[in-house]
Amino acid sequence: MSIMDSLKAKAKADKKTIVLPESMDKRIYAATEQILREGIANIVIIGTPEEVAENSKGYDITGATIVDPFTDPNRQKYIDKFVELRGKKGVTAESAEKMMTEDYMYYACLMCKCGDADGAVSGACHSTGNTIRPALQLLKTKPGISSVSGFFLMEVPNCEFGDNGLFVFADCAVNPDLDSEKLAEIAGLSAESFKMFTGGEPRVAMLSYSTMGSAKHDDVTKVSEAVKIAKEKFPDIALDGELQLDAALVPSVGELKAPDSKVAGHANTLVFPSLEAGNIGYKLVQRLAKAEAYGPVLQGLSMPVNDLSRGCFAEDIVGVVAMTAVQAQLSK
């Protein structure tokens, strides 16, 4: 059974309600048809009757809940909540109403905030910023977490490394400016995500082009300082670094380069030193090793909200909805 099949089974066992605010995209309806047919989640689509009728042609979305943001009976409740949350930032009832009806992602986040949904998925036809901004403004990060990061759950076929080819790669999608504190935070969140989605014990490698001081540079120091911070903040996590990739994954190399490390040679959770490295790294593995790359999945928010690639297929949306549902199960 693939990891996605396992995640779909988990989602079915305790169905959650996931909001899809992009009613203007036909892929949403193709995905909704499959999600409902497989019983993965309850689906809410935000859109006017005209938008839904036009874009859902040819798809059976019987069973989905359609919420028209202009006539929804809960509309005033959401406006009031928006003003309560953002009034100090200058949001009035009038501006809240305008934002909610012009950008349905705000409406989706308010549904989650008010307990009418368990999570949201967007990004098929909007930027990552359009997905994350409303979530940060209305849902906020988890207590003690300073920023949102993104990871991919990687499943590499015929792979002896990681957990039989399963890995978490982070941050590959969100943070362009990482310091030691943020890297340490990403390490803790990524370990939590690995355990949540795979059920396995995370072994976190903080990656660099240096292994345990073999090179000297500010970029190396940033990672080594992150390791110190992470070990203090998360003493129960198996975590080490800085490690070169081969030292992190290959037992013989790990034993040679970092003989005292319990992580070297056995890592399954890889924290990259920069967004650039992470993004390049996951795409290399995806394309050259023909790996499945599930994500990007956002971590650090108080409720599950996830982003889609604008080049995604309907099947990708189904997968992200399943992952969002599993996050919702475990975030209570």
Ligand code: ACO
Given for the second form:
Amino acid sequence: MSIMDSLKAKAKADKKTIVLPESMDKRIYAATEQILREGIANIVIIGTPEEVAENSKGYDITGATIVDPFTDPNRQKYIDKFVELRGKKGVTAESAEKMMTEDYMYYACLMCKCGDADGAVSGACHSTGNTIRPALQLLKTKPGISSVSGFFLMEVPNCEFGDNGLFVFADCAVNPDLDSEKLAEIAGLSAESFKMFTGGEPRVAMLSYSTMGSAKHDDVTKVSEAVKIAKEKFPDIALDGELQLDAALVPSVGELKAPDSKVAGHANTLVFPSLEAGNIGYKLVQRLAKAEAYGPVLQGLSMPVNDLSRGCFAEDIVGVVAMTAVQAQLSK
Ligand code: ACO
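Starting from the form predicted alone, produce the coordinates for the form predicted together with the ligand.
To see the whole picture, the full complex is given below, headed by that same chain.
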């Protein structure tokens, strides 16, 4: 069974309600038809009757709940919640109403916050920033977490590394400014994500262009400091660094360059030193190794909200909805 088939099976076992705010995109309806047919999640679509009728032509979305943000009986409850959460940032009832109806992602996050949905998925026709900003503002991080980050679950075909080609790569999507503290936090969250989505034991490599002091530079120190912090914070996680990618993945190289490390040569959870490295790294593996790249999945948020690539296919949306539903099961 592929990792996605097992995640869909998990999602079906305890169905969650996922809200899709991009009623203006036809791929949402193709995905909804499949999600409902396979019983992966309950679906709420936010849109006016005109938007839904125009874009859902040809798809059977019977069973989806359509919420019109202009006439929804819960609308006032969401406006009040928005003002309660963001009044100090200058949001008024009037501006809340405007933001919710001009950008349905705000509406979706308020539905989650008020307990009317378990998670949200967007980004088929919105940038990553515009998709996740409402979630950062309204849902915030889990207690004790300072930064939300984004990982990809990578499934590399015919691969002897990681857990038979399964990996978590992070942060590939969110934080442009990573310091040692943030990298350490990402290591802990990524280990949790690896376990949550694969059921396997995480082995976390903190990546660099240096292995165990082989090079000296502030960028290397940033990672080695992160390793110290993470080892102290998460003594039960198998974690090591700083490691070059080959030393992290390939047993013979790990043995040669970091002989005392239990992670070197066996890593399945890769923490990249910067957003550039993470974002470029996952795309290289996706394109050159023809890997499946599921994500970016956000980790560290108080409720699951996930982003889609604007080049996504309906099948990708189905996958991200399944992952969001699994996160929702485990975050309750
Ligand atoms: N974790 C938690 N909270 C955060 C984070 C974070 N990583 N980043 C920002 N916030 C909070 C801020 O504290 C702020 O809260 P407040 O309004 O209550 O004070 C709120 O979110 C908004 O913050 P801003 O700084 O105003 O938001 P910004 O415009 O910087 O957006 C964002 C944040 C969207 C994460 C931005 O850093 C970003 O665009 N990152 C890069 C995304 C990207 O383009 N990724 C690559 C493409 S993805 C792909 O290829 C699959």
